[in-house]
Structures are given as C-alpha cells and as structure tokens.
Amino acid sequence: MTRFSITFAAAALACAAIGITVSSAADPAPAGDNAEVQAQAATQGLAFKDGRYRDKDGKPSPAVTKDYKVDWATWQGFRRYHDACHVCHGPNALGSTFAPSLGDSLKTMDYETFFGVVVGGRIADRGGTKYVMPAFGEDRNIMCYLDDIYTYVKARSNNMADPKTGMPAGRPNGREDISPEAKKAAADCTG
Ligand code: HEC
C-alpha cells in the first residue's frame, strides 16, 4: 500500500504539471453521455458484455465519439493509467526514457501478451542498467481494472495510428455512466 501511495503522489504531481487532473474516487467529471457513446459503439460493431464493450473476438474495445466522449472503461482506464502506469510509461501512454510507449506497443501487441507482462512483470538489462516492469499479478488495485487500462491504452494506440480514430492526448470530454454490470464486476473483484 505504501508503495502505491507514493506512486499516486508522484503521479498526481506529474499530472498537475501537464494539466491532467487525477480524479479521486468521488469523481466530478461530466457523465450522462450514454446515448452518444452507445450509438458510437454500435457504429463500431461492438457488443456490450460483462460490463464493457468488446470487439468481435470478445476483447475489450474502446468506444470514442467524434467529440471525444468515451465509454466507462476508457474513462476508468484513463484515471487508473495516470495513477499507476504513467510514472514510468509517461502521460497519455506516450512513453518515457525509462519505459516504452504502451500506445505504440498496442499497435502490434495482443491483449493476452499485454496482460501477461502486467501480471508477471519483466526486467531488462541494457548496458548494466536495469529496467524493471513490476509484476502486478497480486495487486487487486491493478488487476481488477486492467481491462479498463487496456481499453484506454487501446484508445490512445488507435489515435496514434490514425488521428481520426481513438482518443487524443488529454482528458476525455465526457463519458458514459458506469453500468450496473461494470459496478458489480468491480465490486466482485476487489472483494
Ligand atoms: C516502475 C516503473 C513501471 C511501472 C509503474 C509500470 N511499468 Fe510497465 N514497463 C516498465 C518497463 C521498464 C518496461 C520495459 C521492460 C523491458 O524493456 O523489457 C515495461 C514494459 C511494459 C509492457 C510491455 C511493453 C512492450 O512493448 O513490450 C507492458 C504491456 C507494460 N509495461 C504495462 C504496464 C502497465 C499497464 C502499467 C500500470 C498498471 C505499468 N506497465 C507500470 C516499467 C514500469
């Protein structure tokens, strides 16, 4: 817990510097863009299952409207990414000198590989310097929201590949409300 409090404080500071607000659990962002986001998901051919939108293979998939209102998972992932990942991977999934841009990674990396790295971690040694990706498999604060983080990074990745799609850097302009299914899934997971 201590480690995560420190990480959060560092993330909040860094976010303040670039103008992203890290929301607390009581989250004041505009909600209620349900109809718009649902219409967008339908345009993309996504199905809603177990509290999130999924592509034809059943993988979590972002729904982002033309004016950058997002589905609940992308919104939640945006917040969680900027709590837990951005200290190393940089704001907006753009990477840092220490860790790669996850937006770039998801241009080619599949869902299972992404999950595997986060669960098991990874250590690289380049010229004697160790680059450590922590293993988060035991950490419910990460694992219970990893599908959301994946969805957000995918939205960024889509935008980095084609600026007419996905989510640009920064905060979403609006979002869907949490669904009863998503609320239940999170509650069941965090216990
Ligand atoms: C303490 C720093 C740190 C934190 C925090 C961190 N990572 Fe990493 N991560 C790294 C480093 C360093 C690498 C690259 C390791 C290597 O070079 O093999 C990495 C690699 C990855 C990769 C593989 C990327 C690729 O293209 O091979 C994924 C996926 C990943 N991290 C996801 C995450 C997610 C999701 C979070 C937040 C829950 C997170 N990381 C938090 C340091 C971190």
Second form
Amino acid sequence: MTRFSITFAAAALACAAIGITVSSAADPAPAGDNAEVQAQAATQGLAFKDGRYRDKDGKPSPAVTKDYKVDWATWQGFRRYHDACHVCHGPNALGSTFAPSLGDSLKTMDYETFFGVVVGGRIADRGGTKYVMPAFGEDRNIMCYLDDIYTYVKARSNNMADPKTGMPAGRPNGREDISPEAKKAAADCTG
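Condition change, the form predicted in complex with heme C to the form predicted alone:
Partners and other molecules omitted; one chain follows.
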C-alpha cells in the first residue's frame, strides 16, 4: 500500500467518523427530472452519446436545470468526486490549503488537460506553494468515472463564473435516471 493510499484511507475514515457520507446509487430520482434535464440539455445544444451529454466538440458537458437538477453523469461525478477528490480539493471543488480549487481551474483548463493531469499527475509551484497531484491512471474507481467527475467539477466551475448557471455548492436537488448506455459503460469498465 502506498503512502498516498494510506493517507487517503485515513482521510476517508476520518470523514466517516464525523458523519460525512456519500449517497448510494440507489437513491430514487424525483419524478419528472428526466424530462427537465433533457429539456435543459437541448437548450444548451448538448447531444446524448455514450451515456452522457456532450458539447458540439464531443466533450462531456453538464446539464443542470434552473432548480439544480442534474444529468446522470453530473450526479455520478458528484458522488465520485466526494468519494475520491474532495479530501484534497475541498467539499465543493473550492480547494484547500494544499490543493487548488478545481472550480477555478476549469474556468481556463480544457478537458484534455484535466484528463492528462488526473491520469499522469502533476507538480506545480505557485507562489512558493508546491502542489503535488498524484497520478490516478491505474485507479479504476477514478478512471471509469473520470468524465463524470469532469462534468461535476465543470458544473461547479460554471456556477462560480456565473451563479445563474451550473451547480452551486452542495448536493444536487435531483437527478436524471441512469441510461442503459451509462449502466453498460460502468459495468464494462469496472468488470
């Protein structure tokens, strides 16, 4: 077990000890969220492909209604972010004393750069503070859901740039049901 794994496990136990939990995938979606989210995705010009919404360039993109109901990928990204990323990057993607705000980072960082940093890691020195992002390219719990994590953080970033868009801090108010495509992709990836 690596030093990072031990540190992460200790952080997860500490969160559990103070009552921070992640919702289960079996949480029911309130009725009507599919239609609302799908209408919002259409308004944004997003296409549904491979179990998630994508922009005109094929990049994963969040669909968030004005009542903060989200597409399945953003919901799954919220869950996965809080499972693996919030320990360092903060509970609402706002950063911490030792990891930068991902919400701020995605205001200028493109999808490919985000993907590359998560897969390969990165060391950055900013104003005398050294940030070390470990590589997660071998971690199925991250890699199988990386597009979903991206859509969640992008929804947070959008809201930070314009509070009338994206998703504010906290849990989404509802979610779209999982599509057969998303269910199959998760099963195929995780084995």
